[in-house]
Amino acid sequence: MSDTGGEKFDIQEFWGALYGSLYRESDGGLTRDVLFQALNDLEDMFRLRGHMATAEMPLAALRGKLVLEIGSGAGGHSALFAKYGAVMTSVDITNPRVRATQAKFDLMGDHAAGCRAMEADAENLPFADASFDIVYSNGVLHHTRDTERAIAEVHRVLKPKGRAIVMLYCKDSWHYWINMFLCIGILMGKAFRDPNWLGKASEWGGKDAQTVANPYTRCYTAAEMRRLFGAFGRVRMRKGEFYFYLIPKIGRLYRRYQIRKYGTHPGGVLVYGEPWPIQSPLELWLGRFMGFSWFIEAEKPAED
């Protein structure tokens, strides 16, 4: 690949714009009390969804652990782990997201002692080998220029027997094959005209009109996942996250029904900028078989 600097700038530009669209309003009104209530709501939402932030992350055992989050976004996940006593180092390639994460640590005071947010590139982490007990990354590394290199960096900075907790998009899923590939890629003809059709069709949200394109989105089969994490010892994977409202066109109608039937959860405000539409029991069950998320737990061998 060429033009690395230009591609990195494009990534920063897109995710910086998305930060403003999603979080500018909700982050602007944060106080210490509001933040801690939002963290309680966030944890409850994650438990309801079976998200890896509570299922794979040992919240009760985080105190004193050195944890790196790659791609901290607005800082909700990192702040939750800090609340449980993790010593967080939270990196993002986009400066507004770094500032938002650090602002949450600052609001938390002694609850985030030793925690820091900084700008860094997932493919070239500025940390020594074997620096962290846990590396956590939620839906980030499939948006990098070189995902294989980013996973290699995760492995490098982990201590022996350290754990990687990572979410990457699942190709063996309803959302990829039906919603994205069939409806957008084939029926709308996007896959025939643009090699980055998936990136351009995914990720935007919030209140602002989209003016910049998402440079990269990748999805992985189970076999591809095993190759990506081949340097690790024990690797566990499970699927999650199925939503009927993501089906093009008719999903909008379902979303209205979903919100009337099941309501919304305030835990979404901190990580999505708005309350999260609660999934039906059927969606939660279907997520185990055809969800769009791979939740990965991988342990670095004691000796490499």
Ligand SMILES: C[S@@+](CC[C@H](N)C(=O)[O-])C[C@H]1O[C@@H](n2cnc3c(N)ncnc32)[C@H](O)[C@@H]1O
Given for the second form:
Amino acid sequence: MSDTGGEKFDIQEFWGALYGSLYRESDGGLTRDVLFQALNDLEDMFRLRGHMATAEMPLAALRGKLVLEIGSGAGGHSALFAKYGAVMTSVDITNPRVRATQAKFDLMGDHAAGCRAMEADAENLPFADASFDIVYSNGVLHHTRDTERAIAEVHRVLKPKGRAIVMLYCKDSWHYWINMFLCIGILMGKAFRDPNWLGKASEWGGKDAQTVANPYTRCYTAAEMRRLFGAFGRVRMRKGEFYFYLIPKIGRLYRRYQIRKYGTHPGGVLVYGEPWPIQSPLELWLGRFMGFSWFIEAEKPAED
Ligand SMILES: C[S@@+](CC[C@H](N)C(=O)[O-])C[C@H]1O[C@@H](n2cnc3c(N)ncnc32)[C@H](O)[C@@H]1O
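The form predicted alone done, now the form predicted together with the ligand:
Now the complete complex, all chains and molecules, led by this one.
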């Protein structure tokens, strides 16, 4: 597929609008002390959720490792890895997100020595072959126009035996089939009217009214995931992330109950712009079977 500036612009406009609305307050008041406290909270939240940022990322072994994050968003994940000594290169296609990530590195001073954030497209990474020990990407590559090409780029820029740690949306999940396909696509009729109904149904937690549509969202079955990562040697996949509050309509009521019963975690502020509602043990368990995230760890073979 050829590249078109218009499609890239749509992606930049959507993520610019969403994240502008989410991070307006939290980005503004950030100081070095607030950032380091927020990073402790973020790590604690990721451990509680079994997120790949702590489960698949070897935090204690990151010192000196060359790590690329694709689609760094608010920059919280990159800053956490930098705190553990990773030499981060963080790219995002949306310029305000690049600046937010770089601002975090700047606040960290020596703790982020050698780390840099830059604007780049996942489908055309501006790096030589075999440049990185780890490529990390959370919830990004299913939002780009050509996901296969982006994953080929991940493979290209990894060193032999380097590891890709990637989250992509899972089609074999409650959220895809029940909340989105059945409720929004069929019962609300969106799938019959709009080829991009899935892009529009997903990804708006913004504090402002949504004015820009999300151009792409894709969800993958296990077989599709294996095909996407076919060029890698060892590939491990697991599911995670199930939330009752995502059920259309009644989910809002559940969310109020959930916050009263389980509380919120401050770790959400850095990456979602607000505290994160803590999941029930049942949701954590259900995530393993019907969660909306594939957490993938794929190793590039020593010889290619
Ligand atoms: C759902 S957000 C995830 C942000 C961050 N990884 C996180 O987990 O908080 C998607 C991010 O990917 C970026 N993005 C989308 N398409 C991209 C592309 N082709 N190349 C680089 N970044 C892209 C967006 O600008 C946005 O910041």
